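To begin, one chain is listed below as structure tokens, in the form predicted on its own.
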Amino acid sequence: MEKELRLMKGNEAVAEAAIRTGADGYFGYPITPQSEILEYLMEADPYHTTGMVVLQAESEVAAINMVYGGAACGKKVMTTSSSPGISLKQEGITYIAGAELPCLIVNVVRGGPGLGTIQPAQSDYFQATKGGGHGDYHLIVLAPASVQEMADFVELGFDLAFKYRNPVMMLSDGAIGQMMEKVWLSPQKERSKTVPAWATTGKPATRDRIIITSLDLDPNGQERFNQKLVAKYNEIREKEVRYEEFQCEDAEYILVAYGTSARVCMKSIQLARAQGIKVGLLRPITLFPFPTKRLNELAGKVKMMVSVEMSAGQMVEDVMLSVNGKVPVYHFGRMGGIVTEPEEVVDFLKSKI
């Protein structure tokens, strides 16, 4: 079967991609600006003909714990929310990471702190990449910059989650969730009938009892488990870094941006180069693992880097660590749900040259 071309919102693309990739279950709760995901799934399959479980839980806390249960059964399960809702899910997320279970979590970020605004932001970077819950753990974090990637990263997210038995987060924002673009959708996949060896399925006579938990009261046992996690995260850092470069070949200055900010920077580069300023863009696609090595390489070839974010400055810390003092690193960002203008980025860059 060939791919199908549609005009869709980013949120709708996530929902349709979940159906087409053969997801077993979705558990969520409405919150602006991502409610269309739940609404689309409910409307697309009101009679459960696909076999996918779609459930509006009584709260975000309930939703993430339903994901925990479904993941423990080896099922392809997911949840979506926006910033305050993701905060409520943090305890469940750290339990899932501590139990080494695969799942997909989508955060369509809005401005904060607190209830904040329903407008787009990128101020959940720390929460996503540094472990928003307790303990030593990491999520694999994908940062879509288009409606097409909102669809594509659903399948990629599930693939990575099951490959490493680790939760994956898609860190989007309200602009990408609500914008409409052309998107090529993959053909419908059959739902997998294979049960992973580690999954809880009852106790058939052919296998030993399986217990899935994140609890170990023996400190030595807990340390050994944490060391196992560290080894896994280091493998992810080695094998799963993804990024995109734009006009970096002759660049004297580098903008570092993801998601909506990266889209803005594409226009900023066009404007700056028209004025004779050689600037390029490095767009991290994985925020964890972060493209540290490539940024360090580029730092040896340019005069300056600017981290462009819709926040007070969060990713800029990872850029600074990557550059390791080779060149100056600055942050430019707007907050409160304001999307940066391309001209503002150019003006800031010129002020630092």
The other form holds:
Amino acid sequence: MEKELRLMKGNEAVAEAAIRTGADGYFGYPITPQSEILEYLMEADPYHTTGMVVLQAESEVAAINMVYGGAACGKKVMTTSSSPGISLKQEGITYIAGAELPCLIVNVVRGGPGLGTIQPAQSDYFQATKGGGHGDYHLIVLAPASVQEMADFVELGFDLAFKYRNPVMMLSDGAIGQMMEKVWLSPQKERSKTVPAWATTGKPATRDRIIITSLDLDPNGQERFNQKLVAKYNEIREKEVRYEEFQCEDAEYILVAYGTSARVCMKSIQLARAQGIKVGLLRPITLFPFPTKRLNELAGKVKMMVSVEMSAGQMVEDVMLSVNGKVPVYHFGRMGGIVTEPEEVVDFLKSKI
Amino acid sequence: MAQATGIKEIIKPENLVYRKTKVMTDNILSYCPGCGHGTAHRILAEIIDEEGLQSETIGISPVGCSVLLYEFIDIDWQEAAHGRAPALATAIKRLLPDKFVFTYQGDGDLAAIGTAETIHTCNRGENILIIFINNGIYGMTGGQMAPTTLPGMKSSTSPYGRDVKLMGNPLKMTDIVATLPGTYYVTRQSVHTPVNVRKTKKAIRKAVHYQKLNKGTCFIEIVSNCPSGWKMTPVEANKWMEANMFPFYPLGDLKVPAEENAQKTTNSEKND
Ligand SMILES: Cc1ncc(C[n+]2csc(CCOP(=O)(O)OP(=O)(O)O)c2C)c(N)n1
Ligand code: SF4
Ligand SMILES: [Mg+2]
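The block above covers the form predicted on its own; next, return the form predicted together with its partner chain.
Complete assembly follows, chain above in first position.
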């Protein structure tokens, strides 16, 4: 079967991709700017075609715990929300990480703190990449920069989640969620008929009972588990780093940006190069694992790096750690739901040269 | 006395009047002496055994004294965050509709932190069984006031007795869920005497049956004790429960299926 070309919002692309990739369940609660996902799924009614369960939960807390229940049955389950709702999900997310369950969580970020604004922002970077809930854990974090990637990262997200038995977060933002672009959609896949051996399915006489839990009252047991998680995260750091470079070959300055900011920076680079400033872009596609090695390599070749984010400066800390003092690193970006202008980035860059 | 009788002579099939339920594990129960949790586990295990449900069942254990329930009954388990068991159960049942799915939750878990999940799960009529152990206290964390703590009852966070003006009134969650259209069978039982054990067991068996018929949420409250939290001996605790808990939380059915009512009428008509 051929791929199908459609014009869609990023949010709709997530919903359609979820159906097509053979997801088993979606549990969500309305919040702007991502309500289209639940609306699209309810309208598409995949239960009567693929058998995918779609349920509007009573809260984000319930939704993420439904995801826990479904994931523990070995099913491909997901939830989506935006910043305030993602905060509510944190308890469930840390339990999912602690029980080593695979699932996909999409955050279509809006400005905060608090109720904030419904406009796009990138101010949930810390929450997404550093854990978010309590305890030592990481999500695998994918940062789409287009409607196409919002669709593609559904399947990639599920693949990574099951490969590592780890929750995956797609960290998008209100701009990519809401904008319409062309998107190539994969053909419909069948839902999996089998589940992994660790899933709760009812205990046959032939195997021991399966217990999905994040509890270990023995500190030695808990530490061994923590070490196991650390080893897993290290393997993910080793194998799953994804990024894209744009005009870095001859660059004297590097912009580091993901999602909407990366798109803004593409334009900034055009403007800057027209003025003779040799600037390139490194766009992290995975925020955890972060492209630390590559940034460190690039730092040896350039004069300065600027982390461009729609936040008060969050990813910049990871850029600084990666660069490890080799060159100056600055943060630039607008906040509060305002998308940074390409010209502003160029002006900032010039002010630091 | 038959002191000379060796133990081997006593352990014979014909002398067997009581045995360990197959689906109970050999792990030692982590409960205080006289605690109702152990008895509730046992009858649940008996039903799973007698109904041949071991390979069909997914249980959800709560946060509370029974958090380690998965160590005691030999079935597949998911351990939920505090209060969230009904949300897990919702997804499990929807994704695996042929399985027998139940939650087992304390009063803090179900009627305080998990109130929203409890009510909405029952209101959607999820086809699951909720077993609600109401001991009027937070046992696990050391005897703090629960949503179910009786007026005037002492706990570590109501050391002078629950003052309802300051601390609010005890919540009768079972009465609330009985009013919801999604619940099919709602009953309040206890496990402190053999008669009550049999009644509770019967209630669980009915709930299993109703779940097979896709009837909606079944909700069984077991009014129970907490000798440690109540600072009583097991015997005192059960007496106190009868004298104080039962008047406030009267035992009996709160909602019985319409067909069962009809059945009863025909039966009694026949008897008449
Ligand atoms: C989010 C969260 N808050 C608080 C706790 C602490 N905690 C553990 S058990 C419990 C109360 C349990 O009481 P109940 O549900 O009545 O069960 P019981 O121990 O009485 O059987 C509390 C508050 C926790 N584990 N998680
Ligand atoms: S603290 Fe109370 S509820 Fe917990 S095991 Fe002891 S008696 Fe039972
Ligand atoms: Mg209790």
